[in-house]
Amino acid sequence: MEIAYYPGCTLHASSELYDIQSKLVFRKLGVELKEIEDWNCCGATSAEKTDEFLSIALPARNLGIADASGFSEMVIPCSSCYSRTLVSQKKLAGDPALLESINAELTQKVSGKIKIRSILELLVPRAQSGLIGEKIIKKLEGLKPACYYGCLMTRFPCDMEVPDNVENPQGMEIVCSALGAKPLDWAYKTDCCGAAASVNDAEMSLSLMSKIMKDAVARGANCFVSTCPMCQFNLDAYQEEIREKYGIAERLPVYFITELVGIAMGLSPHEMQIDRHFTEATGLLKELELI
């Protein structure tokens, strides 16, 4: 099975390992991710803050390419790219004049045919059907992840049909449970980590992340798991600073969901580049004899 795939800028840069893992994991599950040709940046949060038209037009070009690809579905692992693309598609569908204006400048027109999927929308049904379970080489026993969704996966700036509970999503918990891990119930799974404010308002961002980390630690988590590159990066890259500033003794690896699925299916940490994390991430797996 083949499905269209939009990696977005981050998966070709700071979170390149997420791109590599996604392709490896889905290939194991019988799905080939076919990257759409000549895609562009979706604008992320920056475009919406500076130019509303641009925030619709940038993802629209990718939608036109995807619509012309012949695929019926496109998966977008990055939460920000997923959100921006869905919002663009929704607004274009509800505004014929805007659609006509944008399509007039596009070589490949937006037709609205393609269905946009998050990475969890592909993983959850395969966990529920037992397909992931059939591929497991080693159950992730002893792993107690705090599933961290961040603020973009289930919240949108317009009415949108969300495939999970908005305030208490369960997609990652379903996948982690299928892998043999014991995901924890905790209070900060959809709170904001500060996103790009970690650059221009570090104090605020570190404060937000400290609350997220303190609650995860208090609930007994021994790691985080995320689908969002920005959330993963912040909690991973700034963790030492957070721990020192807010007196947090524990150190928690911050895994992508693809890393946990891959480890359970027998992929090596080297293949998935887990050793590239800022917060050491292979030690816990070794301690639990998962690798």
Contents of the next structure:
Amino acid sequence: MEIAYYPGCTLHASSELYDIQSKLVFRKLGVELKEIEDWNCCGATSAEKTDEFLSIALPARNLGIADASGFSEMVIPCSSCYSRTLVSQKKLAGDPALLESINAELTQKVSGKIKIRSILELLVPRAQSGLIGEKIIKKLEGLKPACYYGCLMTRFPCDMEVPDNVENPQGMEIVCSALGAKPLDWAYKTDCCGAAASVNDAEMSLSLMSKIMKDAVARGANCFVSTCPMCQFNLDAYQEEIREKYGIAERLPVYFITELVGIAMGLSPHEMQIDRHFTEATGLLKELELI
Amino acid sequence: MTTTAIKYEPDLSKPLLHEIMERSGQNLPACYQCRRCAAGCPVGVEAGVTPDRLIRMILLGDREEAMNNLLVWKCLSCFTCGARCPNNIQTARITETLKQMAKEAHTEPLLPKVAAFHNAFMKATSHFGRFNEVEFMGIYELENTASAVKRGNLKIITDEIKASSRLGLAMIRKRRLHFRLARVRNLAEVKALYKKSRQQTDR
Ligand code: SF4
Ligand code: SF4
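Could you drop in the structure for the form predicted in complex with its partner chain? We only have the form predicted on its own so far.
Full assembly next; the chain just shown is listed first.
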């Protein structure tokens, strides 16, 4: 099957590895991700904080393109893009005047029919149906991930139907268990990493990440798994600083969910671009003889 | 200054409350100060103001303090407060509104780097319709440096250079920094949306 795909800016830049992994992994699962034409930046948190109109209008242009694409579903792996696009769709469904005003500027109008999916909404049913289990070549035995959801997968600025438990989501745990890994129970799975604060309010963000890191270590995790490119980037790129500043000895690789699914299905570390992590991430997989 | 307002001034309170309710879409008077939001807020303690306190401040009509407290500037829009509030109040929507009000009132932001970050992000994405990290970093550092110079604080600049070069070098090493320019082909359409937004704020 084919499904519309909105990568967003991050998956074409600093988290390109997530884009590459997602396409390969879903192809193996029989799903082709079809990038929508000429999409634009969703505005992320910055539009939300500074410009109410653009925070709805920027994702709306992408929604219009997706609505006109003929697909019924669109997957958005980045949590921030996912959240902003859903919020825009919901707001426009309830505000005909705003919808008209925005549609007046667009060649491809928003009709509201495309169904937005997170990456977990695609992976979880395939784990539950046994499809992922059938495709596995190597069980991820010995891997003890702390599944880290961050904020935007389950919490929204407005009422929204959330496809998982808001305070204790289980989607990643279901997928990781299907891969043969042993995800851990821990307390910080939906806590905030600080997002952009790692750049504009660094002390604050490092202190939040240190708590996340300490709990994961205390529970015996040997890695993190994430679906959000921002969370992944923060925990990965600033880990050395957190360790120095807060005296944490351990290093935990921060994997995207897609690379774990890929490795278990026999895709190579090269195909999964595992060398592009800031915190060394191939060593653990070698040690556990998974690659 | 930062005295806690305990006097209720209806003349001051009503216009402020109505403006914030209208813009944020949040029903502030529903707050009964149970402080579930405070318990979950990751920045409240350090900011010295928790979401319940911010709401109280607004209900009491303290406009200055409402725009100039650290919660407004440190709020991460993590939505924990709103997810737990029994009255469905999203304080993130309130802090967003207050940041916009501070900007419109030309008030110096309490955390200039936060304001510079979001302004630079919007500026960078307005040029080509997509976010280009290198372009963004350029604009952000310029805004940041300008504001640090204005405040006569050169240490901020050296710290900033150190932090961003450490990160930038690591990103290059890991092939995570991109130098080709991402852009939207139908840029005119994206620009029309930016223009419409400006017309709306000018009105
Ligand atoms: S959780 Fe809601 S009702 Fe309770 S103090 Fe916070 S804002 Fe008020
Ligand atoms: S959204 Fe802002 S105010 Fe609410 S809990 Fe998060 S940081 Fe605190």
